[in-house]
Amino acid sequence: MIRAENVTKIFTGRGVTVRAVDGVSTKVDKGEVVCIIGPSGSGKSTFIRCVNGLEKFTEGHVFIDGVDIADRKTNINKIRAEVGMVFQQFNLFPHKTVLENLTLAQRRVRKRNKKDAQEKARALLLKVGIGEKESEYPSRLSGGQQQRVAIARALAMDPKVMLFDEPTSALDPEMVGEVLDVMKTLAREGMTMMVVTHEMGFAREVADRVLFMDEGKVVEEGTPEHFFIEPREDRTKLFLKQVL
């Protein structure tokens, strides 16, 4: 479903040139769960903005469900419809209800009448848990409600893949856990998702591979039971050691 092949991105500027990511080669198969941890500044959030497409790699090429993103003659927009995004920050409008954040995309990308798209986005709601909150405006929301109504949107539009970049990062530690719950439930419901987190434990349960980066390289690769109780690398050791 996403295949990335030697993704490289260099930012320059003031004299110094940054490889944030240096040649990273991975995939991930439909239906699969791949959480991509590491320390900060190790690429984990550039590189999954590439496989986006929000960010403009510098080499190398990625595949959505075939289609290769670096290639020009590729429609990015359209790409796009079919790759939900979750960031740290919410990024809602907060001008629109949270029933108006999840039919915006539908009308005018899927091109959905209102009544489907407000059907569609009530049942989502549901799902995640904040039925009751369509009415409100995101700023009346808690963090952990606000991300739950991101999900919600990013999923109105019957993404093929779900991409999270550290979701849970800027909430509060007791909201943590409502939001991973909506995770775990994708996953179990065999959601392709590829996960930026710095949530072990969520790693650890819901994974089918880790990817461990450092300094824009992906070091170490394998299963939550290899990765967790049995790495390889000494960085990894290292890492896994500071945050356990």
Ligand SMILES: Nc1ncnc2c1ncn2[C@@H]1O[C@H](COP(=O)(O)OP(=O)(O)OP(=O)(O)O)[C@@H](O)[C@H]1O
Given for the second form:
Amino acid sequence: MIRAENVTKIFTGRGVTVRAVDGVSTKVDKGEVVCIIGPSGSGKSTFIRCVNGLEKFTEGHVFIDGVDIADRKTNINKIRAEVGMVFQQFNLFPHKTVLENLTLAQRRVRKRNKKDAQEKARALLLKVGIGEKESEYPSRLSGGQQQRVAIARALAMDPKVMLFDEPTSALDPEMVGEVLDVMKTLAREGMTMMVVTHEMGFAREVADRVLFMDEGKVVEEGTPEHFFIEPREDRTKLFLKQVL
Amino acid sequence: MIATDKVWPWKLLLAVILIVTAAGIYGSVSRIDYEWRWYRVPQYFLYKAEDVIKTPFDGVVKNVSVSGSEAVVDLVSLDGEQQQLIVDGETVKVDAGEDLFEGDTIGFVYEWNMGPLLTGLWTTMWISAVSSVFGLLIGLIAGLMKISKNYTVRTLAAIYVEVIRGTPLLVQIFIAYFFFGTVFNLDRNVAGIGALALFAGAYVAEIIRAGIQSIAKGQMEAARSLGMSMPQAMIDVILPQAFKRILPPLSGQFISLIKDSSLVSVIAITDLTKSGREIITSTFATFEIWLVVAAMYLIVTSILSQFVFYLERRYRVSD
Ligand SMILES: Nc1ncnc2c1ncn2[C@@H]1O[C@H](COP(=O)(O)OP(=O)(O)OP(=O)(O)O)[C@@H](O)[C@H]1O
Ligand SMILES: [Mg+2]
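Return the form predicted together with this ligand of this protein as a structure block, the form predicted on its own having already been given.
What follows is the entire complex, opening with the chain shown before.
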């Protein structure tokens, strides 16, 4: 489903160059949930943003369903419609109601008519547990509710893959659970997911595979059992000791 | 100190300052030898035009009937052609049965016409309105160009903004009229509106650029991550949010444009300012006319400011 080959992202600016992502290769199969963990500044966000082309990488390839997204001939908008993304800061459209947040891209990109788009939107709002808020503006919702709307907005495009970049890091602790529950449901239903997270409990419970990144590189990769119980690398051990 | 600040002493102080200022001005003016002729001003707003109505052919007055302030005169020509003319009731010069020759005066009609101050105001308004519309378009395009990733596009827009903001509007109007106007054979109105629109556009471009850049980057990323194209994201997500934010500076810019438009009077466009000057050359009521002209600009700009203020408040409520 997703295949990354030697993805490298170098930021240059004001005389400094940062190898934010340094030769990352991995793949995510259909129905698989992969969690990416690692210390702050290790390049997790940058990497996951390369996967849907929000960040133009310097080297390497990302294939979505076999299509090379860095290829000039690829229509990136078409790819992105198949790859949902959820951000740490929710990024809901504040000038649109909850329902409009969910219907906008369906109508513009998927070219659905208003009725179909709204039907789809209402079903998804119900699914993430905020059916009654459809005509509110995002600023009237709690963080947890906003993030669930953001998940529903991505799902409304019927994506084949969902990318999550620390979806619970900006939330008050009491709201983390409701968002993780939605994500767990998705995983159970067989959604292919790539999740950058600091929630070790979630990674342990839901992930099929865990990637540990440090300084732009994948240091260790394995099943949660292997990863949390008998990590090989010293850096992984040190990191786990700090966060667990 | 007393925690509750009373407003009325300050209002009183304000009134005193204003009254003293006015009295001071009045005192200074009365010391110079100037004859105020305020009674001359109203005719430059509205005046009654007199139009003479004449007989179109040789013939006879068949009937004269006065109804209200109007008189209806029925004429028959020598070869039987009928005609009805309407004149002001008090000015009828003919009676029934009278013989008339072509060109005889039957009476007068009076009509209220807009004086030069109102026609000038009208010119100022439509020139400002048209310039604002084009200025907004130019500014939107230049503002979007300024945030383009393409170096050439970005730099072109930056040069435009720098050139316009770095030169006086008066000089721009002269160049638009005498240089471009001559080269491309432009009408003075086109040159004037063009200069004003380009001038406003440069400032609008900066306002729009700042407005767009003030919208969090995550908004564009969220829209693009859903598969929306760059123009779709701009139109549906970024610009509506940016416009809300730039409404106050933008409307301020357009209100300024109404005042700045007075400079087009130098290329003989008869706007409010030019009308004022023309009236003065024939009446020498210099003080009165300039004060009235200033008041007229002030009234228009304050009405617009109040309207914008109202819009802003309405918007804030919908948030
Ligand atoms: N736009 C940018 N320009 C320059 N450097 C950047 C940019 N974005 C990220 N970086 C740098 O790239 C490195 C990786 O950043 P990234 O945000 O991917 O880390 P992260 O693993 O997501 O960290 P966190 O857990 O704090 O979110 C950091 O050193 C960061 O300073
Ligand atoms: Mg990050």
